[in-house]
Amino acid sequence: MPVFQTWDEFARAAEKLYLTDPMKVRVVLKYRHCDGSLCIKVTDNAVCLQYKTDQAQDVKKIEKLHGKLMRLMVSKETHSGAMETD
């Protein structure tokens, strides 16, 4: 399971993974208070992508990506081309 070092690489890989098969992908957020780290994991049971951070500014980026993925998951539109980087 690859742990990405940069946010941009992770965000692109997570979007690509979601768009390949939206029905199989799931997103998990995990916060550990003892060391102040936040981990986001995107998986489809075959590929598992993970990003860990302890930086406060990364929380907003994670929240933004998570929101995009959630909006796509509940939308009735086709998913092709829906996730463009801002």
Second form
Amino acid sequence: MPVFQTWDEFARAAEKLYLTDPMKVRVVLKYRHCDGSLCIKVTDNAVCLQYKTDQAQDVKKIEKLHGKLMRLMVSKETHSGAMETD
Amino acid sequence: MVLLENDSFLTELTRLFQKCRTSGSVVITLKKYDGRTKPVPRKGHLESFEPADNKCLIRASDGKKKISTVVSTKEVIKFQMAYSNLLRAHMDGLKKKDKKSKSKKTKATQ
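Having seen the form predicted on its own, I'd like the form predicted in complex with its partner chain now, please.
Now the complete complex, all chains and molecules, led by this one.
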């Protein structure tokens, strides 16, 4: 159940995991304002990838990845063709 | 679990964030959804269900209150814009890393 230290590795692993089985994968976002922490988890109930942060600069990255996965989920394509790289 | 329209979901999500500013967490879950409304049938039974491919389910909770919404391809663009703005506006309690010290204004006080 790896917790990633770098955002890039996490983002790549998360997208890869999603593409292996879109129906199984879920993305969980947990924000605690009182602690000033944000945690994102991507799992297919077998593999679990996590990234935790307390840095404001990561909010944008996390929100972009979230949006990207959302768009992947609603698109009818079987694999992401032209995805803009962050 | 309350299933809402996209706009109501965003409104309620704003409220969840506001409520949890002093304590507690907001948990948001995103998952691909194939539109099924009935449980998966047991083996041997025929599944007369056509899975839809263009929807996702978004859930949010503050530990007590739960809300959810379904977003499909037609709504995703509008929803995602509003949703991103919402996240960025509310997730502002994190540490800001400024390499340059903010004390640029070292004006001598008069």
